[in-house]
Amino acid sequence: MKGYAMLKIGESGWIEKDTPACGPLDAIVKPLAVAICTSDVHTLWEGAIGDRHNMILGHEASAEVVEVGSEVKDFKPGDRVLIPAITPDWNSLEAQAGYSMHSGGMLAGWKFSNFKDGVFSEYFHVNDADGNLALMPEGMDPADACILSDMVPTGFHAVELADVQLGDTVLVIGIGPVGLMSVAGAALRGASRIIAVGTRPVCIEAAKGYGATDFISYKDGPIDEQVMELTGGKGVDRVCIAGGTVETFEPAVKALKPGGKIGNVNYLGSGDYINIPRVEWGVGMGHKDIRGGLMPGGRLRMEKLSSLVTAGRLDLHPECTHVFHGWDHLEEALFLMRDKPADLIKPVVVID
């Protein structure tokens, strides 16, 4: 089979590999659509998780089942399925402890394009199929379904980590495809005011549709100062970090009320340390919680999130601003995500 791979840091291209083998609990699937993630950019061009050689990229896809293992009970060839970017080993001790995304070690639930070949290939392997696949709802667009792989569960996880409550004022830093889902998740959880940090008009318009009430730009000055001006010096109850750098935690802490919580799902692709301002953190005693986490994966998560779509509570279509058809456009879509033109939110490649 052919796959689009990271050859080494900064270099990528199409390669030939053997079709993966199917274990008794596993599945082999073929993509219906794949989406490009900023994480692919961090991995390929920044070497954020270290060098990888001839590793097929990608972790966002919707697919059709081709083969299942002898012990798979709930899926069969021909099923159209949702696949989370994080595919834990559900019998692991970490999963039993409630942290399935770290099954086998920190971040080890993230397998695609990290520990094993990803989804930018004619076929790919899914471990623990009964635990990690979910049936795609009837009539769902395969391109929209890709957004359920990563953007929705990751953006929503920032909201969960920040513990957004009814009536909260929430700051969402970064309104790319993940941050937009943090806006949507905060709105679904009952936030009364959602302050979004972003500059691209296409993202601002989408954020309005998802429930953002106020907008600020990091280009107009320090984020925390603008937040304090908007809130009359009170600050915010919760912060969701879905973009930025290791420097972003400083304004987040400064903008947060005592007793507030920060939920970070931003992939920090470079930098050695995170800046936490000592005084604004209450000299260590301000009850300003900082939590960062990899999104939960698994079938139940996919089923619950897809039900929000089928119930009309969540519209995924605004995320997919650039839809291509055919593998020949995969590299174009990848470079588009790297360069991030003003009209881009998310590029998706539908496999016709």
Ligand code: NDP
Second form
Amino acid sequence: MKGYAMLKIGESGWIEKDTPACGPLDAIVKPLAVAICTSDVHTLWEGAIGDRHNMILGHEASAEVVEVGSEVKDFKPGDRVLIPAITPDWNSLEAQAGYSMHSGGMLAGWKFSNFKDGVFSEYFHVNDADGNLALMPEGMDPADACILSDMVPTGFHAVELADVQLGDTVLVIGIGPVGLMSVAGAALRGASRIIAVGTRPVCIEAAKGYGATDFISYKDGPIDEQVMELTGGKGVDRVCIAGGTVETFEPAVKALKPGGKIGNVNYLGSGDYINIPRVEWGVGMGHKDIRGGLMPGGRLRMEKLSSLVTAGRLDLHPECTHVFHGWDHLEEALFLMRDKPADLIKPVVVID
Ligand code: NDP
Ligand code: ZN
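Moving on from the form predicted alone, kindly provide the form predicted together with the named molecule as a structure.
Below is the entire complex, every chain and molecule, led by the chain shown above.
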């Protein structure tokens, strides 16, 4: 089969590989659509997870099942499925402890294009099929379905980590495709005011649609100062971080009220340390929680999140600004995600 791979840091291209083998609990699937992620950009061009050789990229896809293992009960060839970007081993001790995303070691629930070949190929392997696949709802667009792989569960996980409550004022730092889902998740959880940080006009428009009430630009001065001005010096109850750098924790802590919580899902691709401002962190006693996490993955989450779409409570369509058709456009879509033109939210490639 052919797959689009990271050859080494900074170099990518199409390669030939054997079709993966199906173990008793696994499935082999073929993509209906794949989406490019900013994490692919971090992996390939920044070497954020270290060097990888001839590793097929990609972790966001919707697919059709072509083969299942002898122990798989709930899926069969021909099923159209949702696949989470994080596919834990559900019988691991870490999953039993409630941290499925770290099954087998820190971040090891993230397997595609990290510990094994990813989804930018004619076929790919899904471990623990009964635990990680979910049936794609009837009538769902395969391009929209890709957004359920990572953007929805990750953006919503920032909201979970920040523990957004009814009536909260929430700051969402970064409104790319991930942060937009944090805006949507905060609105679903009953935030009263959502202050969004970003500059791309297409993202600002989409954020309005998802429930953002105020906008600030990180290019117009320190984020915390702008937040304080907007909130009359009070600050915010919760912060979701889905963009920025290791430096972003400083304004996040400064903008947060005592007792507030920060939920980070941003992938910190560079820098050795995160600066936490001592005084605004209450000299160590401010009850300002900083939580960062990889989303949990798995079937139940896919089923629940997709039910929000079928119930009409979450519209994924605004996320897919650039929809291509055919593998021939994959590289173009990947380069687009690296270059982030002003009209881009998410590039998706439908495999017709
Ligand atoms: P984008 O690059 O599309 O969006 C990033 C957002 O952050 C944009 O709104 C951008 O603004 C804003 N931003 C850029 N620089 C700063 C800054 N210095 N301060 C504040 N805001 C800034 O990224 P994605 O939405 O695709 O992904 C967001 C992050 O989440 C990435 O790091 C990605 O790797 C990570 N991620 C994490 C996952 C997880 O499981 N934890 C899964 C998937 C992604 P502008 O409008 O100017 O572009
Ligand atoms: Zn992703």
